[in-house]
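To begin, one chain is listed below as structure tokens, in the form predicted on its own.
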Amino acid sequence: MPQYQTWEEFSRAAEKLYLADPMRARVVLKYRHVNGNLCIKVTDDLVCLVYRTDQAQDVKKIEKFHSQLMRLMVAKESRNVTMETD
């Protein structure tokens, strides 16, 4: 289970994983208040990508990425369009 150190690497890998097979992809967000860590995990049962952070500035990036993934998941149109992440 690769754990990414930079947000950019993780978001690109997670986007590729989701676009490869949207019906199998799952996203999990987990916050641990004890140590202030936020963890986002994207998996398709074969590959599991993890990004952990304790930085407040990363929370907004994760929130934006998560909402874009959710929009793609409920869209009726073709999922061939890549996400726009900054």
Contents of the next structure:
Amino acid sequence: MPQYQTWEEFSRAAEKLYLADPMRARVVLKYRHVNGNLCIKVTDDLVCLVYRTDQAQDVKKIEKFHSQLMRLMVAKESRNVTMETD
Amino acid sequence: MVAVPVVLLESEQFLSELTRLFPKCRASGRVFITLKKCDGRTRSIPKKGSVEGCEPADNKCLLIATDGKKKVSTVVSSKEANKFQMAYSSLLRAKMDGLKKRDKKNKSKKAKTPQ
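Please give the corresponding structure for the form predicted in complex with the partner chain, as opposed to the form predicted on its own shown earlier.
Full assembly next; the chain just shown is listed first.
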């Protein structure tokens, strides 16, 4: 389970993983207030990418990334439509 | 893993349930949020409850939140996505505030701790 040290590496790899197979990939967010840490995991059941943090500044990045993926998931159809119309 | 019945909610209900989940886990435990693209045949959703699965559509995603005991979920489609996302983002940012702040110098001017 490769764990990433930098956010940039993780987000790039995670996005790639999702785009490779959007139906299989899923994003899991684990928040532990007691320990004060947050863990984001992206997996397609074969590969599993993890990024752990206890920094508040990463919360925004993680949450933004999460929303980005959400948008990708729901936008697929509309995206295709706009791309197809000439 | 214990099979926890998944409750499928409307996105607004989901948000209010999620809002309640966080404070419950502040003292102990953790919050799990899963995001997955929805296609209409997701086997991970148990048949219990009012979950029929998603309609066969390409533009939906499934969100599941749990604290290990209670599980709530919702399906977000592209129509609700914008509205849901804004509320969801602010919810996450507000609730996940237990992490270490790196600097005392915050870039955001809004962050003023009232004394």
